[in-house]
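Just the one chain here, laid out as structure tokens, in the form predicted on its own.
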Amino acid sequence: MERAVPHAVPLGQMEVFQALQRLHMTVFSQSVSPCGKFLAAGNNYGQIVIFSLSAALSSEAKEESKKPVVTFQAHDGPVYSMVSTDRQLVSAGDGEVKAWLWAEILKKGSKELWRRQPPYRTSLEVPEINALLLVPKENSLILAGGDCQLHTMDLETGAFTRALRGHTDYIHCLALRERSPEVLSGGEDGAVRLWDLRTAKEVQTIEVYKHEECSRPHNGRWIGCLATDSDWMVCGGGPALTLWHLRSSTPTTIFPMRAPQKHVTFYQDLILSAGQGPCVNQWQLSGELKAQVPSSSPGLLSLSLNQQPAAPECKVLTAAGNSCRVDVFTNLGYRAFSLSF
């Protein structure tokens, strides 16, 4: 269903009404389905569009290919982060989190499984939740956002567990290091936190702008953006986008890129990071550029890799942000072509 509108209005002031929104969209989340065949987009006005990349990317494509085959209205407020389980979509908003089954979501049902808002210290309190993350060997999900803490709820039963508190200011960004296993954070208090789950403590603290060679005070302390891949993290924000060996804290690899990070993940023996400006970015462990891939967006705000073995034709990375369109790659080198709101 789309946003609503005042009821009869004229089919031109409709028309009008739906282009101003598309300009002023925002795509702040995506995720593939189970399958691999489908990709998930929430937008600032908490709609969730599900497109099909099997019909995009088929030799038969045609344009309407390209647009979604359901959208339905999934929260009040923005749709700030999304995660697939093996059945479930799960997306987060303001204060709440919810699930849809996408066996049904593809028959065109957009009735919720289930919805869950956190123990929050007041029933005023409605924070925005900015990062999901499943944790698949505790079939659990952690959430983070607004009111400064990880949350964490038993996919089971749907209870919250834990609550892990360290950071001073909210959260905008999650990652798992498996084996450990950890979770680190991101947040607007310029630091990066490790937590052991097996404990609910934390056990690293990285402040990344009191490191000089990262820091970027005319771009702020935040930290927008982290991955990590064993004993690596490549974190970035309002301080330079940098490679980190988390056993020793030591920041290894500058990448000299100006504008703030919004995304970043490794892939393969590259790292990908996109943010302010209209470009996905390639880089080379060791700091150097390989590539800049122009988008549609003039700002990218998430990447999602397709790498579900059970749809190869389908994997692709695509990247959304500030616009209506999400660009699809088929290989890393140049944008297919867009998918359009």
The other form holds:
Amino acid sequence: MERAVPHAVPLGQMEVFQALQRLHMTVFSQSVSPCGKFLAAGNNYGQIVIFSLSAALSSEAKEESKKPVVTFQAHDGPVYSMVSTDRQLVSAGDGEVKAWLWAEILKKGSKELWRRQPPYRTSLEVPEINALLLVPKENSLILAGGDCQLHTMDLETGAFTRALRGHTDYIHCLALRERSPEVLSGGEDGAVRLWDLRTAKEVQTIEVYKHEECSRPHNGRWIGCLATDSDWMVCGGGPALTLWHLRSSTPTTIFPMRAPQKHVTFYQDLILSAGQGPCVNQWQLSGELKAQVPSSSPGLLSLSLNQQPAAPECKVLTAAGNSCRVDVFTNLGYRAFSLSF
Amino acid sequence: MLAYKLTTEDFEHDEVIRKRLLIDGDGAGDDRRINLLVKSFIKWCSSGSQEEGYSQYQRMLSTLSQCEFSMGKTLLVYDMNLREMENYEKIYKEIECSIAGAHEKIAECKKQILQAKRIRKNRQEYDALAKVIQHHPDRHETLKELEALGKELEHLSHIKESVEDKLELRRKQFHVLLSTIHELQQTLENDEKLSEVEEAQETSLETDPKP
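Pass me the form predicted in complex with its partner chain as well; I've looked at the form predicted on its own already.
And the full complex, kicking off with our chain again.
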């Protein structure tokens, strides 16, 4: 894990060092500000940078507008996951979750608001936190990661209220089912588990790899991405990207994508997915591939749709992954430009 | 004016040419015509004979009417330009209105697109579920099959019962038979033993009495 620029290095070497840093950068997470005009991105060096979307999208955007407006070192390890409440940016990495005030960040202050560590079973292990989820009804945050549990933290008091156990291997992704307050989690053990937040119990388990139609044993059984739309769920990763009907736990449509998908989301009447391979794929619910739009990174890890009502002119899709660039799609049909670290 | 022209022409030649080029083509001719008129007027004032004077007078009148004609034309052109401007203003406002109308229509259409997308999504969800349901066999058929199987089961169980009853009966009959045989055997053996014992007694009685 590399830190920021070392001291007392001759100029040529520093430039080489920075270029190497950019070459090996991976952007793991993104989050849109509550006003909709800024995008935060976290990379594997623990830095969080803020891009100004309104400046980059405006008609007199120059090359500098596509560079970050604020950069700060947030974590010691990679920033795996970020999420925004209406005033804070919450980021999580190797074992710790920290929060920052958006207003402070935009004024170039980099002091964290609070930092917490969920109660781990042993104090020796410091498992990474792979996914964060906000539950607005309860005003709480759910963390999940390497210790195979889902921890719930109340945002007002900062106390950890529940620890949901059931996964046998680490958890990759979380999704919230709004109608009944249920959380879906998918992990390395190949199962998607639904948890009821009120009773803190597991209500349903779908073992994706056991279904012949979608399992791909040569890829493994890990579930890399989850998205849900009340009655329906789409998940992918090792097994093929599949659309499930939750009530009956049946796989209804299998999307013919070879490469394992790392991020998936529902958008209007489409399903957007991205993973290994440079393209953002758009699927219809019937299983047809509507479009495949190439991006500038060789592989994508995260997609973010800016649907904040306060900034309708910044309504874009941003994709980031195994490179130092964040691609901006103003229209789902093509890549408009790239923001760069 | 003539003296003025003579002095300025040398220094402001370019100015004059530029001004003349700026004014319409007719204007350049007009300027010259007015100069000629002035010159001919002066000549006419200092001319002698009656006929020449009269013809010069006629020529001057014609140049004057020509000048008035071209002035009338320029006034009409000016009027026309003003009206053209008004017309353009009107068209500009109309176009602005239609742009605003088009914006509204676009917003309407966007809403309709969203609605249509929602409908399409619902249809596709329905289709997906329908496909899954189709895989499973029809409910009526399954019910019929279940009924038929139930009936067969009943029938077979009846048969089994009757066969078992028969078996019981036979078993009981055999039991009775065997027990009677056994009893008969016993009685026969008993009889044999009795007859043996009697014989033995008889022979002992025969050999015994010897006083």
